[in-house]
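One chain comes next, on its own, written out as structure tokens in the form predicted on its own.
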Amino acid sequence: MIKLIEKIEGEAKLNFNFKDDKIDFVDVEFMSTRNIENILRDKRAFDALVINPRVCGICGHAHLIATVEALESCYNNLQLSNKAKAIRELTLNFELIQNHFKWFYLTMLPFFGHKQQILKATYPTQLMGKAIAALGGQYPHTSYAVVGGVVCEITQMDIIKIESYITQTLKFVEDNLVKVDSKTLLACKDADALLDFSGDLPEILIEIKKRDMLNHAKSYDRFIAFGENSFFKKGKSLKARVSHSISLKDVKESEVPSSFAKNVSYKDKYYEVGPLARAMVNKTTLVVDAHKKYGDSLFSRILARVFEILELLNHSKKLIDKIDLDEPSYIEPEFDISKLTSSGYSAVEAARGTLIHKVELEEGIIKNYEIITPTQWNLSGGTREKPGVSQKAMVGLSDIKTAELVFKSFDVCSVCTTH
């Protein structure tokens, strides 16, 4: 039974094959592509500043540091202040955070019966804009991390207001999510306690629990994350196992003959991305917990990717502190960019998981730009002897809407996907 997947940035058609009743093999196949690789070909280095934050219209601020940050590692020795690099992780933390609330109140609610929740989503979404705006100027697709830092200079003011919009953020999530001060949830390490709080994510947790899906949606339980900041580590887990020693060599795509998305693999073997991969890696308490007792599953994808927003507010205000108005934003490199040839690559945390960009150039001018993208790696299109982690994950379901559930409980992403 073939299924047209929407309300993923796109479209994505689903072919379920089922044997005694239950779903033995799904083929995933998006339809289209606007070739963003191909246009980067031949343009200066800078345009691919401005080109690929459109390269989705959810995640744009991470392409964008991931494309500076592909530029800066073809120089030997570029220079950043702390000062660039807090404002940066600063956008992209906000990013993820909005990215969460969206997922959670437009995607995964109504799965559960409930009504879409709007406004909950766009409240928090709205905030968490405004303060990338303060830092970045418009927003979607801002570009105003450069080569050697950022454009903005900030005051104290901008501050004042982004801790505002922070403050405002948690009030929101102790008075819907889990109506809890945020100390006691962040200082959580016990998964079934928040069963015993009341708010949006509990209710959905206890759902979960009430219609047996404990189980569900477990597909390979390897996790890898390569983006690092001063929040997220580089890592891989098997099984609950961390290995810190991973590298993008080892990272391979391929093309899949019915699909614009090409499969990505890390040795040979496909891996989870995402919020439930970056705490197994960083071995956050709370969702190790979740891991232990559920697995790999929806309960504890749900709740890894929600708890992040908590996590990563609180880790912005950290970064606030730290900032130093005093040092530069910008630092020039010492060569111009127009006579560079050489090639470089980046790996950032985006919403979806890991974001790999790769860009070769000579004297300036782009002669190959390669983007990996966080649904490549969780909507691997794999065969039936070795399916990609999606497609694992809903195998063994007994109905189709159940296994939308399962589809897009990974966030799906069909224009960043096909790109």
Contents of the next structure:
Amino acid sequence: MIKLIEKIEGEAKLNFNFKDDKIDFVDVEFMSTRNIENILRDKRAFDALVINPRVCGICGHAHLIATVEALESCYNNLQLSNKAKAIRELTLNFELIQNHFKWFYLTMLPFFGHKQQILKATYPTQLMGKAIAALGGQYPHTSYAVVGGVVCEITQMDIIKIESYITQTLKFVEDNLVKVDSKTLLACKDADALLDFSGDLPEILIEIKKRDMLNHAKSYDRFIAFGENSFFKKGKSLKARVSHSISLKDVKESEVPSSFAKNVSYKDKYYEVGPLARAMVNKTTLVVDAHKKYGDSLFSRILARVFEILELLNHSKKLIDKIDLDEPSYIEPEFDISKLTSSGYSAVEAARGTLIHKVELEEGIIKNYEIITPTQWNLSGGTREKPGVSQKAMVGLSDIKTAELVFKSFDVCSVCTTH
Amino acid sequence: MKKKMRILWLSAISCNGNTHSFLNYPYMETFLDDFEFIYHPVIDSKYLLQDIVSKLISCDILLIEGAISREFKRADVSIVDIIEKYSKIVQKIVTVGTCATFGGIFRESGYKNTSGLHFDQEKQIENFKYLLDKTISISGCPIHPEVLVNTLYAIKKSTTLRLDGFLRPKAFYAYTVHNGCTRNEYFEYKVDNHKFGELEGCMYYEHGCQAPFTHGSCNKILWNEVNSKTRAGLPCMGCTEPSFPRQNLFSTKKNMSIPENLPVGVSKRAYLTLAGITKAFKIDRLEKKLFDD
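Let me have the form predicted together with the partner chain next, following on from the form predicted on its own.
Everything in the complex follows now, all chains and molecules, and the chain you saw is the first one.
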């Protein structure tokens, strides 16, 4: 049975195959693409800073950061101030947070008998948008990160303003998502303890338990994250065994005949990316406990994404405290990019997981540009013998509505997947 | 219960940036009291996309986001056919964003004959000509949420909007992005020593800022209520204009050291005269860092 899955920044067709009243395979088809990689060809390197945020309206900032880092990696010995690094990391954090709020209140809640909570989604995401705009000028679609740093010069007043947006967002979390002091929640080590709290997140987790869905949506239990910064670690986790020595050389992208979305694998195996993967690699106590009890399930996946909001807010506060305003925001590269013939790549942790950009420049002109998005990892369209991550998570379910919930629990984004 | 205006939000070849920019509208609760979506790319609606393409659901306003090509389909139906069907029953059509208005970035996406609804960049196209009287263009990559919402309220109140040559409401597009920029003094006195990462200096002279010849209210109605690109130190990329995206965006194209694109309404002769006069000024305050003692 073919079902059109909507409101995933576009659509996808899921073709459900049943055997003995259980799903035994799901074909995933994305029907269109926008060819951003072709659009970039023969354009000047800096134009990618403007074009690439337009890959996606919800995680465009991650594409900007991936672009600037890929271009910077074309240089030898390019200097970047710690202040610029911290500012970029902050704006990326804020984008991750806004995405998670939207996913939780607009996409996930309606599956559990709640009405879509538009105002609860937009209030905190607007605060995060303001925080990005205070630094980047606007959100979405700024290009404020340039080779050598960021274009903004911030003052103590900007910092105070951004701190107030973070505090107000934390207050929203404490008043709505989990009704407990954020310090208590951050220190929480027991995933089951969340079921005793009140708030929108515990309500959903309780509902998962009540509906006997604790073991739903398990996949390969293989996680990967390539983006590194002051919070995220790079590494892979196989059934909770973590290794940090991984190489982008082992990442392979391959075409799928029936879909515009390309497959992505690591050493020929499918891996899950995203907040659950990051938490497993980072060994986040609460999420690791959820994983220990319920595996790589719907429960752990939802908990990981929502908990990341709190962690990133908390980390952003610490990051701001470390900013030295006397440092420059921008250090002019010694070599003009228009004279550069080189290649480079980057990996950043975007809201939905690892995002990879690769660029080849010939005298500053883009000769080749490749983008691998997080959703490609999770939504790879594998075969019956070797299904992709989300495909495997849907196998064994008995109804399409639940399968749609499982599919969307990976925070599906059609425009990213097909770019 | 008051009657809500019914809106169909249709996405064509887009990145959904306008959809997410719209979600930043600060008074969403009030908006949703006055309007309802029969379909929206993110917000829950009574109808599925499949209903929209297979039936004719009554609605008052058609919003189109994204560039348009007959080849591009939603739910297996050409976007052109969906637009044709709904354009007959709605009071107004609003092109949301630069792609839907002029083609924008996704004009180059590889679909045949991709353009905006009425314009292929600056050129008016023959398709949909019969809808010109019904259409309002809200250009921008992305749209400013207030510009879109306030235009929708103007439609609801049957206000006659004065539109420019590209069907954009003059209330928002008669201004230039330059208008209200905190760096205006540097522009006026030709202080072009701008280096990225500084509060001082104008980016028009070296860094490709298009604010003096781009129509938009970015510095009048601030983004996310707090800032603008140029205030932050980023050149205006001209994203509300038919030419977006130009090439070599961070660089000012010049002929004989004079910027090729002059501020709206300024002739080359006038610019040279003004430049000559302003060069005579040496304003100490503008040469120094803003926060120096």
